Structure formats: structure tokens, C-alpha cells
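Coming up is one lone chain in C-alpha cells, specifically the form predicted alone.
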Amino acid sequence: MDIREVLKRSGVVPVIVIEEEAKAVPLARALVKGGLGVLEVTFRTKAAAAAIRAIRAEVPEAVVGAGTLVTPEMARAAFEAGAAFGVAPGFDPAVVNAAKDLGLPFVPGIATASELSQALTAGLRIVKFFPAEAAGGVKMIKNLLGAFRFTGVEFMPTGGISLANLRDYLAVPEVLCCGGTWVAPKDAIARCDWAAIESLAAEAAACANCGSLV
């Protein structure tokens, strides 16, 4: 699998908390009835692993991911669940290290030249600008890009996220996807509104594909 290929086609990766292994195959339903298939489950809560193993089983056109990956240990678990990538909130050489010796594709977390420097040096290209916005926006984007384009970075921008900022990030060429928990939200997902996340997920997913974007 080119994970590459598979963000850049999703155009939005929604991040979701699963509390509760039973709601994973719903709510992972709903996102890819809405259009959104790729999916990054995070690994903030014990559920996490069985989730994942959940969706791969029983929806099997989801390409599901793990996130929150901040030590190697959390890396294997990912990687044993049956993740199809891995990515994390910050740059650590040790979970760049895990994954790499698993084979798991990883996208690290950078805000600044620096972190994204280290990022470059082992040999990533795709990285996570995170929390976006707190951390400049597509502004900040584009500066590290005038100094980084020629290294052929890619971003995945998450953090602050949302339709009314989406088309601002993806309208940048190096940006290949956005990642967001508004497409499902922690009060939808407790009363199982999978309609309601449908729905924010088909918004997301046009949003993603207008013509208008460059």
C-alpha cells in the first residue's frame, strides 16, 4: 500500500476517540458512507487496539490507521491491531525507530524547522504539522515550505481544523490531507447520532474534492 497515495486521495482523515470497542464498526460505517474512508483511530483510550481490529474485519473498504503513537510499545500494539499506518502528535527518533523496524508507514508530528528538519534526516517526507493552527496556520506552512520545499515535504495539518478553514490548508499543493475530529464528534459518537456523522462526513468529503481547490 502507498500511503502516500492513499492520503492524498483522501483529502481528510478524520480522528476519532473510540471509547467503546462496540461503537467502532458504526461509526466507521458512517464516516465511509459519508466518503470519508481512510481513518485514524487514535490510541488515547484502551479501546484503541480492538477498534481497529474491529473495522479491519468488518469494514474492510476502510483503510484504518493508528494515532497517537508516542512511544515504541504504542507502535507494536498499532502495528500487531492490524494498523495500515501509524502517526503521532510529536517527533520521537525511538517511535520513528519502532515503526520503521515494523514497517509500519509513520507520520511524525512537527511545528518547527527544526522538528522538521530531524523528521527529513530520517528519511521521512510526509509529516504531521501539529496543533496547525495554535501553531501558525497554512501561514506557517508555507514559511517552513520556503525554506523546505525542495526536500519534497508533504504535510498532513491537523489540530483546529474544521469546513470553515479546510479549503485554506488543502489549497496548499504540499498539503495532502487535513485530519480532524470535527467530522465525529465526541457527543455524536455517545448517543450513536451515526446519521449526524454521516452527514458532517459527506460536507468533509465535498469540501475535499472541489473543483476549485489547487
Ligand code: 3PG
Given for the second form:
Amino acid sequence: MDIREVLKRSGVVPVIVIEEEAKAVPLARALVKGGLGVLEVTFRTKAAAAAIRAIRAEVPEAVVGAGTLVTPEMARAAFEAGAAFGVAPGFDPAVVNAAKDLGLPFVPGIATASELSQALTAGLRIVKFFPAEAAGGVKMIKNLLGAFRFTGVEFMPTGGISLANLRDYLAVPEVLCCGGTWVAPKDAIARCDWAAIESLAAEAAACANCGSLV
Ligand code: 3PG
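Can you swap the form predicted alone for the form predicted in complex with 3-phosphoglyceric acid (3PG)?
Let us now look at the entire complex, which starts with that chain.
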């Protein structure tokens, strides 16, 4: 699987925070049905690895990655759960090396020119720009590109993205896709409102004009 291609085609990657494993499959089905087939399950909860396993088993049409991988152990747990890719909010060479050793495609977070430079030195060309809005938004990405475009770097901005600014980010050719929790809100997951999540996903997919991987 070419992770760049998968992310490029996704347009929007839902950032999922799931507390209960039992909700992973209906949540993934709702997102896929709405048109978002590439998912990031964050390792912020104890249910993350089990959620990834369940989605892989029950929703094979989804491509499921792992987010918030901030230690080498988390990278290993994500890999063992079957994550197709890993994402982190920051750049940590120990985590980058762990992912490399495991053969887990990895997207580190960067918010500055120095962090981007380190990611490029580590051989990575796709970075999560996080927290996108707070760190300068589209303007910051364009400024970084002024210096770094020649490297072939591409961005997955996440943090503060919604329907209101999604198109502005996706209009930058070097933005592969955007991530965000707005398509899988905590309250909708808590009340098992899968219809609401499907419609948020459909709205996002239509806005990104990405269609679906499935
Ligand atoms: C992430 O971990 O990628 C962010 O928490 C997502 O940010 P958002 O909640 O503003 O979408």
C-alpha cells in the first residue's frame, strides 16, 4: 500500500478518540458510508489497539492507521494491532526509528522549520502540520514551502480544521489531506449517533471533493 496515495485520495482523515472498543466498528462503518475510508485511531485511550483490530476485522474496506504515537512502545502496539500507518503530534527520532524498524509508514508532527528539517533528514517526506490553526494555518504552510518546496515535502494539517477552512488547506497543492476530530465528535460517539457521524463524513467528503476509497 502506498501511504501517500491513500492519504492523497482520502481528502479528510477522521481523528478518532474512542473510549469503548464496542463502538469502533459502528463508528468506522458510519465514516466509510459517509465517504471517508481512511481513519486515524488515536492512542489516547486504552481501547485504541483493540479498536484498530476490530475495524480491520469487521470493516476491511477502511484503511486504519494509528495516531498520537508518542513512544516507541506505542508504535509497536499500533503495528501489532495492524495499523496501516502511524501518526504523531510531534517529531521524536526515537519514535521515527521505531516505526522505521517495524516497517510502519509514519507521519510525524511538525510545527516549525527546525522540526520539518529534522523530519526531512530522517528521510520522511510527509508530515503532519500540528496544531495547524494555532501554528499559523495555511499562511505558515505557504511560508514553510517557500523554503522547503524543493524537498518534495507534503503536509497533513490537523488541529482546528473544520468545514469552514478545509478547502483553504486542500487548495495548497502540497497538502495531501487534512485530519480532524470534527467528523467524529465526542458527544455523537457517546450517544452512538452513527447517522450524525455519517452525515458529517458525507459533508466533509463532498467539501474535499474526494469521493471515497471504497
Ligand atoms: C489531533 O490529535 O490530530 C488533534 O487533536 C485534532 O485536532 P482537532 O480536534 O482540532 O481536529
